[in-house]
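Single chain ahead, written as structure tokens, the form predicted alone.
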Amino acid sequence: MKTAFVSIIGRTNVGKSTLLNALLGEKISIISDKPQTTRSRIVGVYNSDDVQIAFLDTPGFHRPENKLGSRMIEVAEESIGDVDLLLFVAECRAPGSTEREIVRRIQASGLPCILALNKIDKVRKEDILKVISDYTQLHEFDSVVPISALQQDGVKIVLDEILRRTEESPVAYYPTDAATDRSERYLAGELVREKLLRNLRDEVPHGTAVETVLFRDREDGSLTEIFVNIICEKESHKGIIIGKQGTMLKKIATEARSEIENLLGRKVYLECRVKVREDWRNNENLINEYNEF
């Protein structure tokens, strides 16, 4: 058995999550074009024959504004320790000053890098090799691929440069059937979460988060009964999130079910309540309640 245990790192909303599922061939980490939609570090496992490389998916690196924020930093910051490889991501542009502060932390590491250049699919083919010269007076990386995560262009590239580097195990440390560490439970409530990103604007999706409180079978197995809170921060934000005549509370309930359904391969009812918790994205109870880390 081969093995590797690999970092996905980089800024908010630069690809991470697109490109983990991409690699595995499903959809593991849950993705909007908002950032900051991954809050805690979820492994999604990739498993062909005698090979298992095991994915550290994390919360992108960002200024943080409250408590859940610098939670947020420091779940990427723990990431960057104790793993084989390292795989930057980064959008197909000049580095900022948020990439240069990565770097100086991969260098710090000392731990091999991979860096992938994503959406190239939005810039000119003569501006990629500038961006690739910018980074490499940054850095000595291992390997350097662009691509867009998106369209699956390079996707493939940056796996063989993994699995070049993956190394002699006794053992696989996840069950060779197993897509991620997580539970169905879990990535029911991120399914939720999702939708919420997808559907509402400004700074109403940030403030929420999503508690799931029942997750049951029925007896004969036909049947996944779940019930979730929806925790927003402000009485406005539940008016938003239910929307007129309960329209907006519906299209997420509908989409996150039709997606969840497909995610468990059975029927579900799924039933989603609306709370405010104010300023519960400062409380580190609250925090600790509705993230798992």
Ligand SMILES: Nc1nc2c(ncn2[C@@H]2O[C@H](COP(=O)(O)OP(=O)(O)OP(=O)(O)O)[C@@H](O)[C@H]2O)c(=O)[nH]1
Given for the second form:
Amino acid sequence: MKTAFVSIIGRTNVGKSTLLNALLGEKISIISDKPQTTRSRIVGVYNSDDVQIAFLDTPGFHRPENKLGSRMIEVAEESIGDVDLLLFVAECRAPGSTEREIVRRIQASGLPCILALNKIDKVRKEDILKVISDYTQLHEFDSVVPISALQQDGVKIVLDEILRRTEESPVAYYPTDAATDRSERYLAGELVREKLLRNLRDEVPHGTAVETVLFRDREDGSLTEIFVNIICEKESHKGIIIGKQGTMLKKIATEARSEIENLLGRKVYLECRVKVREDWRNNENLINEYNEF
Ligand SMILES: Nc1nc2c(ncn2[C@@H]2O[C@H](COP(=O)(O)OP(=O)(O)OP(=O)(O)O)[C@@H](O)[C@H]2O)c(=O)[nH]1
Ligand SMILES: [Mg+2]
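Could you output the structure for the form predicted together with this ligand, given that the previous block was the form predicted alone?
Entire complex below, previous chain first.
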């Protein structure tokens, strides 16, 4: 068996989760156009006949504005270390201060690192070489690959670069028939959170969390019943999430249910309630209650 443990790291919103899903050909991690979508580490597992690659998707680096943000940064920092290889994702443009800070952390770790310069679909071809040169001046990366995770461009090259660096191991890290370490229950809650992030604007989505209070298969196997609490920070946010005559909540629940059904491969009954927990993102107990880091 050949294996590798790979941390996917980078600034928030650069496309780490999009890349993970593209590498696996399966949706494990949620994605949105809002920063700070991924809140905790999630393992995505690539399995083939005699190879296993365990990818860690991690929260993106950003300047934290509350205790939840600080906790997410801790998770991101811890994931640079204790792995075989780093996969640093950055947008294909001149490195900013956050990227430089991440490069310093990569250097301090002493770990090999592949740099994926993402979103090249938004960049002129002639500008790519300049960005590569900027980055190679910062650090001697083991490989630099321009990609578009969204358009699946260059993703195979990244995978090949990682496959080349897998090493003999007596055992696999994870079961060879599962694509993630997370439960269906957890993934269902995350999909509800994704729909909140995608449908809501401004500060409302960032203050939400999803707590799955019931996840139960009907005895005849025909249906899975899922009850979730959507947590938000303010009474006014609750009104926005529910929407006029409940239309927003209905839209969110319908979109989430459809995707959870695809994930589970069976029918789902999904019930969403909205609860207010003032300023929960600064309350350690509530942060731990609503997140599995
Ligand atoms: N144009 C373009 N957009 C992309 C590409 N890859 C990702 N995106 C978009 O970038 C946004 C962020 O993607 P995510 O995968 O959630 O980014 P992330 O790095 O995981 O973000 P956090 O979890 O918040 O740290 C989404 O709107 C994606 O659709 C790409 O190759 N091209
Ligand atoms: Mg993410």
